[in-house]
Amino acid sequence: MRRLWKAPAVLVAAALVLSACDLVGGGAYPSREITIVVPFSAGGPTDTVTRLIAEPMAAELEAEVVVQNVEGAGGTVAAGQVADAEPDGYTVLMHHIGMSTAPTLYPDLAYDPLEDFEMVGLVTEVPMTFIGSPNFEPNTMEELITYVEENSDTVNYANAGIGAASQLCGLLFETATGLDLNEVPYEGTQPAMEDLLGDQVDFMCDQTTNTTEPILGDQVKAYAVTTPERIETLPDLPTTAEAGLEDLQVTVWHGLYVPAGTPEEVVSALNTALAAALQDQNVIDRLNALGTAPVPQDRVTPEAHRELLQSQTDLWRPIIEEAGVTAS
């Protein structure tokens, strides 16, 4: 799915411009519109928060930026297909947590996400929430936990597919808890939340950029919030800590990356329109009405998000090495 937003019609000195704007190919950069791809389906958490920074980037950066959503094999397909593309800027990836799994998962990557790709910046880091079909029996996470253990054979765990932030947190329900999960894979986080408000599956854990509303419009059953403290959106959901499940926490920060090679002065011009989309005031409280907020000034850096890249990769590959889970 793609959406066209264009900058406003503003009459800037060339000079100006050319301050802001990077020289590349002998043009100052943008040039042309500039394309964010997606890795998973539209409607989605991740789409979500892109679609919101969109706009203002497009303004900061005088472009039009194009949203392109590229699904398949938990994100590596559209990661796979920005890392191939040209260094110059017009090809940016917006991706999760699933950016460090991807190495562990799939043990034939056709990338490396630390080695080919240059970061521009952390965008946000949004809080999850295990939420249950609308007839599902259990009303709270320790009834659920208790209901799981007892029908082991017939609960069916929905998640958007290997890699993605749903099926992470499965994992962790798993290690938390020692229970196996009947996992649902879907391709997207959309199609599942269907499945669930129909009651074809049972339960979920997704980001709260996904259920928030769901959960707020009484049409879903909701559990626990993955933080260790409650959140302002949410207040009367409990946290996992306060259902016994101390380890099991877990947020999904996303950041934006461009191919390895992108000139320097292309990446500063990215992440200073990604820092002025992160203060523009509709961006933070569609943010904080979904659960979640941009992350601080400090932190929307390529410094700051390759350190967590790296440090987040050194974290999952154990958890998943012990869980067996590969995606061949």
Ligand code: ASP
The other form holds:
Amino acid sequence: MRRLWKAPAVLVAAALVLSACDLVGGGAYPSREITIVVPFSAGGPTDTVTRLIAEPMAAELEAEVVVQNVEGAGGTVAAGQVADAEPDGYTVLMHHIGMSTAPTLYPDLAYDPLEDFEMVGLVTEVPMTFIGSPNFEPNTMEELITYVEENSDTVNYANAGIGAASQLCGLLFETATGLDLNEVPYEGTQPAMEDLLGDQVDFMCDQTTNTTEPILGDQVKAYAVTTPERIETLPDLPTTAEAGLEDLQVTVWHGLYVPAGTPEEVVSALNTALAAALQDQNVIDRLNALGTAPVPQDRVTPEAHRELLQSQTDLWRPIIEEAGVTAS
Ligand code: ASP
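Output the form predicted in complex with this ligand next; the form predicted alone has already been displayed.
Below, the chain from earlier opens the complete complex, with every other chain and molecule after it.
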């Protein structure tokens, strides 16, 4: 039986005075609802990862955590919005590898990913897979390359906009094969996947968080995984290297951000909650089933996150510049 404890009136009054003081002085964090902004549609990979960790983070923070999808311009609309938000820890951004490609893709980007945010920590690294619509002719990566070559006017490649991981993967495919893709941009993977399943677009490259189930259910054609080794959840799927695209390797890392100037203790509270969420058995099991895993605990730090963002920005810049892709 649960015991109910009734606070004496004097204690209740003291608590009320205390919380009023808290509010005046900025107060203990968190004292209200936290919003995690997802820069792509609901149901896509970024959204899936965010919603998985939101609940255990809320439990750790003892506050409500809501997820808000702010789509547009390959994730840059949401990132710009969070960069401009109050640096108080109540507006948090979940973003992926696109944080490192956007500065090269968007010469007029309104924010600087390294300067305008505090990093909270890395979350996960997700393999990508090339998949085709159910009635798309090619059955293997080799057939896909030949088919795109022979039908370059009509074949469509779905992505989630310039700055999306799917756009980066398409760019790597173009660089590796010398082919040009007709890209069809969506606001996220979820609407792209719906059209792919309905044979309205031909192929895409996206994260295993959203492609594992359609691949295992034989709902789509699967061509290759973009990791150096095959992955346990899809053991029959060849790697891009096995399929002849040795240089095409990419995994999509995700991280949490708050606006620059957020107090250190707030970043630290969010980091502790993130680290706890990534040890939650349900989170681990679900990510494992979707072909990924939480990053190791020693990498769930602002320092590791900043280092990765910097090195990835440096890695992708010349590749994007060489490909000559810009958003304007
Ligand atoms: N992660 C996807 C992409 O970048 C978009 C999404 O999360 O919906 O292609």
